[in-house]
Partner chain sequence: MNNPIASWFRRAGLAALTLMVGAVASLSAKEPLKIAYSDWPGWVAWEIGIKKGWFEEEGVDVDFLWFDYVASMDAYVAGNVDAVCMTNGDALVTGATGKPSVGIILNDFSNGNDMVVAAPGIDSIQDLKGKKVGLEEGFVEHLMFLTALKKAGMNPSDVTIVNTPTNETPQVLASGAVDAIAAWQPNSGQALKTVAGSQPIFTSADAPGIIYDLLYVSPESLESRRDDWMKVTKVWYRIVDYLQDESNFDEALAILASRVSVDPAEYEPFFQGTYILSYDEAMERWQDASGLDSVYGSSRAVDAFNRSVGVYSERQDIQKYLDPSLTEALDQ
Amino acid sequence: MKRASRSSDTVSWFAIRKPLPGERRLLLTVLSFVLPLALWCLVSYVPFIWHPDIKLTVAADREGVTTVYTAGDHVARSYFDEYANAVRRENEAVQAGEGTTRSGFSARRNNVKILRAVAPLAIEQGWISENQVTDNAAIFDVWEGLATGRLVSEKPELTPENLAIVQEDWQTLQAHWAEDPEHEMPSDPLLKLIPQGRLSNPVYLPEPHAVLLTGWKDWNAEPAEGRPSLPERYRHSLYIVFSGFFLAALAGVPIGILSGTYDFFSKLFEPFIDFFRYMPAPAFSTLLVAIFLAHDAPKIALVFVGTFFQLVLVVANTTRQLDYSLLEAAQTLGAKRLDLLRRVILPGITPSLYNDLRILLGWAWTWLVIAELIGVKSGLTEVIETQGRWRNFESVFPVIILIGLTGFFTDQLLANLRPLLFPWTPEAIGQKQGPLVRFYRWVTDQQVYVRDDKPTTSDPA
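Can you show the single chain from that sequence in the form predicted alone?
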């Protein structure tokens, strides 16, 4: 008896065709998201796992080299020492009086670039704003603060070597300004900061915290004049997806139902649709632009083309799976042909049709990126394409995640509405009610009674 009473508590984790208890199901659902995130964090934050790059926190230009690095760029670990040592050799040449051959305006401009190399670090520390990168007075103040110890950089921390360079350059500037009351930039070359960096993943795999911070920043950023903000792009992408899917459903559902009901329409429509669905929808992008011009219409049309043909075949198959005995019973009761379609087939397939459309909406989302690239680039895809071209993947990942979250939560919302819309189906009867359904049933179960001309609310039970 004791063993029997515990049988429900010891259901195998791998029982065949048996549902797990609710606590285990919840645990596994959470783990399905936590495990990939944990792997991402492991790769990003544990240095000995996989960090083949150095992300520069301090950068410097090299003489005679066309490649220009700035703070935030990635370089290979094998190249970083060579890069830093090359800058050291240039500094040694300057200290030995064998420095650059630049003179006049060119030398002064090069010194300005050397001083501004500290700007990214100053921005990260909050000493200056991004608008002050070209403000020489603000840059001079940062150098003075670092040289005197008034400002101390933390995360990233300047190396003793670079602090010594800051102090030596500041002394050079002060000596020059003692003879030049207008504080002109000296033409004698200054020492360059030695490149610094930290271990990092390649640029295409940014850290999770960088993705979150950049995504929040981009979402709230003021767009350039005449350009849409990220929320506006998001709304535009929603418009493209749902417009294309709505048109596909509007045309495809009736054709699918007719094809699944009448062999006449099946043989008339399905052979060509079955043939056409193997054609890649993007192949028609040029034709769609030629027909609908270059704005939203060809994008909506591409989502339509990518969804419509699959939708017709899925709906036709769902219609054929209706229990034929229901049709026979209706005919026995005297139902005519139109009555069978209107009163038996349509009500009978509606719960399954709802599921089909929910799944096919996810199919429509897969065409969004391709659709928004044709004609004039727009929506969220323009951000992905532009930022990816400039290798700003901290801005690419949030957009990709936003698209995934939108599709996922839309699907979950529709799935939770199904028991509410079709409570008579076996799946709804056996399914545990979600919070949305429980709230709805609680509201609808409350009834208002009038007693002594005063309304009172009570539970009819």
Second form
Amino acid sequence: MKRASRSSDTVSWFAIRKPLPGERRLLLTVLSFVLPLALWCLVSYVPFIWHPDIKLTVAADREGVTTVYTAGDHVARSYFDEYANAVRRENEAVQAGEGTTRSGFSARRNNVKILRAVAPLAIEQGWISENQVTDNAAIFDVWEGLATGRLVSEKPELTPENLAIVQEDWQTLQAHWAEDPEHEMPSDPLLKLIPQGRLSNPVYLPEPHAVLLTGWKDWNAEPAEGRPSLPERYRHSLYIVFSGFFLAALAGVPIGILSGTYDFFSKLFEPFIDFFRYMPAPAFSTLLVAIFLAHDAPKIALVFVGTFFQLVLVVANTTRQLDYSLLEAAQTLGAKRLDLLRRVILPGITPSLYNDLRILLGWAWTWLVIAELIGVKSGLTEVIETQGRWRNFESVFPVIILIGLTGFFTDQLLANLRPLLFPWTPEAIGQKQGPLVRFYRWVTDQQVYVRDDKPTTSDPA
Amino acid sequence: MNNPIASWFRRAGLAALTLMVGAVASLSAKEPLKIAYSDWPGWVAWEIGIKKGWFEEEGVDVDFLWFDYVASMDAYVAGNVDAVCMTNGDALVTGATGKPSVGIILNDFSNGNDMVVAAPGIDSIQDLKGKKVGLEEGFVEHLMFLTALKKAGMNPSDVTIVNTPTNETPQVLASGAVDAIAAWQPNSGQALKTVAGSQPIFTSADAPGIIYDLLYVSPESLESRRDDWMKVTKVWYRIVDYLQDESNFDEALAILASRVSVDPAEYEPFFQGTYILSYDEAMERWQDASGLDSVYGSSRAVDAFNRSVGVYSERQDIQKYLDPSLTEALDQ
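Alternate state requested, the form predicted together with its partner chain (shown: the form predicted alone):
Okay, now the whole complex, with that chain kicking things off.
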């Protein structure tokens, strides 16, 4: 076999329980991220694969219909023609002088809305800025430009049908303004632009570039007065997770170690904790709001409740895993009860404890979204929740990805720190170290320490 | 009496009590008024007063807390806030089952924003026979839906109610798990957009005056800090005056839309479904009369209704729930 013969000089890609060489591992790690991304791009950018919707670039209201679409909304392809035709029929009625009659503010407002239908397009073309949407003079300028051909929209193009409507409306406005030097809106209805758009996937699967751009924009956006910006929200979410986790560890680690060491504490605490951990933490949310009011405290408490009980049991179990012969050896050497705990058990379990806490930190993150929803919504979750409710998934995805990246990198960092913090553990000794670790080792001269076989645990009392 | 130890205890107890009362009094004097509000357009309008700094101008310290609607009432019942924005019907439910409150400001009535939105193919309430409807049980949309059934000559047993949080109704309708939902804007509008071809088959405009929106204050807070609530009332009518000036329309829309993180153009139709009452209009509806044109008449109708469908059993004293005296004292 080809594969077998090759494995004699180099390791096969599929060798059973054999680590691959470093460059192959790196390649596969990169691929594990690239593959899903490539799939996402494929579905997003190749139109004939899916694209069941039309994303509106120009939208229009319909008379007497409560459903209001704005540019950026998605409409099913099958429904789009019905929608566009409804607007066409209204225009025909207006041309025939049979349009819905309005008066006063409502009539003028209706026309203002018709004119502003070009705003999203004008923003995309860079003709006006985002806060000029309500600036009538700027909007008039765009209409004048489009009608005279001074401005030509590219990508998305204005359909010839819409271009004709722009010209006709502009003439109506000119005629009206000839008699009205104030440039007020006429009260007779103008023609509406016919909705147009481009093929797209459903709203819940935005394109990668849209996610990136929106994420970048949201991250740098100036928030409305008195509301937190995205970086502030991020910091707030980190604060909730780490506070809840820190408190849970502060209370849980001692109880866990005691329970793992003394049967007395184990029987005193563990049965109840084992019972309590099955109660889902979110079930306590209204109770927590009643006790801790509506701001940060109930959120931190929820992360605490969600983490603490698991933590105690895991830590107790880890403590029990410690090799009993170490305790016997220490006792033979004359260690007293407290010495055993302080100088054998604690140093003995610290590396495993570190690992436990790393995993439980991930556990704490999973409570974040539920925690931030209780009481007054806050942090990143508020963005996920409100933007999700408005189906602005382009703004939701970056936040979800941000949470994922934070968790991933925190975990990677902690995992990489482990051999530095606990160089005597078998995993650390067996592992090949990166240049940074080797440099650190060299600076701190820990090589000596490593060679010394289990220095802490064999340390006589 | 002459026992020195007992008398010492009594005196110490008295001193402690005085200290506690003093502490509570001084604390409550400094505390801002905590008001819970949620995403109903008539209540989001408070944002104008907040953004413009009118509360500071009137010299009242307020803390507006943003909640989901049902969560805001929970917070009120738990005593976390001094006041909450509720409909007149839900104030009765909250009062009968949790904590009573007094409505002092009549913001608006729902004029179409509350809707029963049905999936494509269902064109009337009658079509819902034997079908599933998603709504938040025991609250305002439930009341509206049962009213719709009654008007259509149907019984509550003709449909299956699926208890659904109002802010999740759009997704639930889209999932096909129910055939219709009842919700208010922005959720109802979202449902309409999410499910192409869906349409409102009944709205609050079909039963105007069935839903009034008010600011309900806890009786304790109203008694101890009446002056501050008076100032809040003043700010509300500044907001109403501001909204009535059409040149402010775009700015107002931007403030409201930003609170609920939505595009102003998208928010505009919600305003049409909310009839914000001017001072004079509000005073008319504060008159105690039968019929839905009066907030009293409306509340009585809702009370009778709630009892008939078993939301609670005891008749509520409507007079205790409504206090127009602050609005009256403003006398513009």
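Residue numbers count along the first chain shown, from 1. Because the structure is predicted, anything quoted here is derived from the model rather than measured. Rigid core here is just the name for the largest C-alpha set that superposes within 1.5 Å across the two forms.
ask   = After fitting the rigid core, is the C-alpha of residue 64 off by 2 Å or more between these two forms?
value = Shift of 2 Å or more: yes.
Residue 250 C-alpha shift between these two forms of 2 Å or more, rigid core reference = No, the C-alpha position differs by under 2 Å between these two forms.
query = In whole degrees, what is the angle of rotation of the smaller rigid part relative to the larger one between these two forms?
reply = Expressed in whole degrees, the smaller part rotates by 10 degrees between these two forms.
request  = On a rigid core superposition, how far has the CA of residue 194 moved between these two forms, in Å, if you could check?
outcome  = So the C-alpha of this residue moves 3.1 Å.
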